[in-house]
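Single chain ahead, by itself, as structure tokens, in the form predicted on its own.
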Amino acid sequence: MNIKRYFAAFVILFVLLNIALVMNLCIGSVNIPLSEFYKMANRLPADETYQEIITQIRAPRALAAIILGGAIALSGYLLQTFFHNPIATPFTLGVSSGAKLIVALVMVASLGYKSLLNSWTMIFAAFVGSMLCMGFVILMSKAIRQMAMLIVSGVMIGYICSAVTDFVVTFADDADIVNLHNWSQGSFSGINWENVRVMAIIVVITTICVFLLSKPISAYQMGEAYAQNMGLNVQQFRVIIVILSSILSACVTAFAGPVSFVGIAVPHLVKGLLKTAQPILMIPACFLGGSSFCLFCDLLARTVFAPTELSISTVTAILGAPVVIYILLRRKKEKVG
């Protein structure tokens, strides 16, 4: 019966990625036929302006939302499982507050010296504040073992980056950054091929290190005294969840600018989907969901008050943070009954 479960989960989540990419590739401010998409598909001969407008702008756009929603669920799962909490995600934590900052700071001062700012150099940038507030907030948790105190720490840290970037945003005036403002809201807009084939390399394979730790990872779930007795370097093991984390909340974070509630509601929407919490099925589940969710999301962000563009995060906060009062409702029932 299980086993039924999980494979229909995975087929619906399938069957909605690719609805979800194929109305991103057809739906926008120029509606492109289902008869243009099939022969582009199958490689016929397509009206030029319809090809153009997939390959260059749309294609890039939609692989990059299914790549950067994947990787930002998967970073919240993450979390969740770091810090034993169902709200704990680079969001949440300001981790991902600390990677805008560090870019934005990078993009301004690299101005005029366009040969150094590229895709690797903004992943690198991020890695650095994702980590920089990571090892805030663990050294936060060993002095405060209320986990609600902790993510208000989180909180307050992801504020204070953030105020700092506005304030660099502000006043950095120049041509050269005119999506600046854009991305430090939240977009997928603007994603090139190189900037796709670089996030595809960095997530496709830290992606594969997370799956290949879904038994310490279980292990890991059941407490931190049962991992051990399994023979788990639990120290470790929370160092590598912690870099895995960063890398992937530090690509989206240089590619798109901060994603709010992705982390958060994905792992929880899937887990109610398959009805079980086995991370060998979660992490790929998890990447479906949030690539999914993001696609959706970005739909919703270029067409409903076209042709002004919403940023993703004002999307993603509308229609996830319904997810995180529901969960911090059904966790205070828990603890009443």
Second form
Amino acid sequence: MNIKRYFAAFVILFVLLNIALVMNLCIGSVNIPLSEFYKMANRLPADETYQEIITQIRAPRALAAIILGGAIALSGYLLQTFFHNPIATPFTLGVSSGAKLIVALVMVASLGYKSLLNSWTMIFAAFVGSMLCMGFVILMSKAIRQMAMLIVSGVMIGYICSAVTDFVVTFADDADIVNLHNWSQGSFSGINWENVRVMAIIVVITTICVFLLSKPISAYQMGEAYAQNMGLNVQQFRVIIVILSSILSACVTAFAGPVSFVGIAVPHLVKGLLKTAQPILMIPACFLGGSSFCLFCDLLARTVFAPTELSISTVTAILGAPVVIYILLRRKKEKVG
Amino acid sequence: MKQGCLFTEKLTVGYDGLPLIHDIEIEVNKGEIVSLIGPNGAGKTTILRSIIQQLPPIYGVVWLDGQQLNQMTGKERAQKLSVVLTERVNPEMMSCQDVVATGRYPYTGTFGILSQKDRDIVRSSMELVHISDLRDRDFNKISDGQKQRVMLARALCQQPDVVVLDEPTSFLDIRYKLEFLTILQEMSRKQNLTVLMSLHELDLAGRISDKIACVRGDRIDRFGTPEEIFTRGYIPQLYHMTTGSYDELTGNLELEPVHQPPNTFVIAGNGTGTRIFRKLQREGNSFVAGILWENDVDYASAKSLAAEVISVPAFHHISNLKVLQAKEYINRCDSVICTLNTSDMVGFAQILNDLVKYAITQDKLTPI
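Hand over the structure of the form predicted in complex with the partner chain; the form predicted on its own is what we had up.
Let us now look at the entire complex, which starts with that chain.
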């Protein structure tokens, strides 16, 4: 029965998220025993060092992974819907690289004026970058009917933007640039509570908006012509989807840099778990899945080669790229068969 | 104001501001079935897309129940008009029932959750189109013909007053073509559903349509009942046919005859000849057919395929002149084929038997 399956899927996602969260909070250069964690969770007196580590370092980072992970998965899902293409994501279409470029430029330009560089400015810069690249990709999609070529051109845009970013980062010589370099590789490190508050506000509001759009999204899945006949204002809907997915990916890029493959892998895996493409289920499931996926990846990034930290994209690519290859192989088989 | 469920007024359609077909005046009354016919690339799809507001018209208006279609909200329009298009649908992980249920979109609430009533309508639409057994099948894994029927169920599930279909029968085999059109006819009769569609099959268009619009060049060349449209010689003209022939009365379609001096004489009639005429054409033989009455079933195909047909007007006696003419051809031909039984060539047709005897004396009668 379908309802049972959906229910089971959500329970699994929820349990995964909680396990990942507890692991992220407890495991690290200092391992915190579960007994201590239990005390803290129940507001009982616990070791103060542990408390410090969790509340000041690990909790904001884990929360960021949850919020941003959900955001990446969701923005990937939106773009896949928009382009009717299972491997469209902010990363593959070059949108997050565009955001990265603008953020890097803003960062470098404002090195002298630290006060300007708050979370909101970063998000705004990333949003501008996303929209610029998105606009470019949409223009290209008008000219390029073939979806594979669209992805290739998106990847090219991504390379160009990354190259320019590297150029900017290399020549902007300042001590702060070390941070910038880490960030441009993609990382959840160095996130504070203030950042978490800002990203939570933006991502939660945007996600609610996306969820409210689940009915029009289901119409759009039937193709534009049928969607239009169902009474959907397709033009307006497309604009809204682009803006929402850009806000989500901008938020991710602003705080964690570009994060690859989560946007493809998570919606695909979640779809396999739910065995449905109904947006009303996919949207929350993608968010939960993205959160858990990013928590696990961040845990690996932090711990595998500790104390050296891997960039988040390194881990997500290793785990996510095989999923993409699988999708491509399966699609090919379906066309032949 | 004109009375009619759906009509177009001075509608001019085209792409990027360039008019393709102008002054389209099609009127579809409530419960009527109207078909668009015309050659490939004539713009049938363009007209339909403009009518359903997927393509902005260059000039003119489309009226639906006295309201301008382009001024309705999407939801209002969706509750009155549904479509079956040629566009391919590739929904992921959707069962046929899910696809049909998307037709309920204009009726459901903010989250699109189906009520019991919605589900009942989905079920009855699927029953109507005889696809209940496909309910749980993956839409992407059924045949094109089945998909087309699912899309019809989807369109009906939208409970429209008008349904617009673009070449709905193209992917269907002969059984489902008839079934599909029968469903439309039933819906139009019983529930007053108004149907506007483009059709490739002229014979079916002529049988199912209350009215037919012929798209030709930059205009609607004719708009009227099938009787008004299928006048002698019109269809080859409409389709710019240069080879073969089409008989408007019988819907008989024949390939181009062999253009050579005839070497065979066929004595036929009563429907026995057509197969032989086609066989001779396939084998590249030119022939003369006769003597046929013009109301004979074989007459249309003979007219299309034979180098010469010796015919007499319906219900008339065969004149001696015609007999002489026939003997003249028999003299010139290498062989004579008779598709009729001797027992059938009596009374009126006794003369045909005389021709057979004449052929025997010439030693030209060849068995079939």
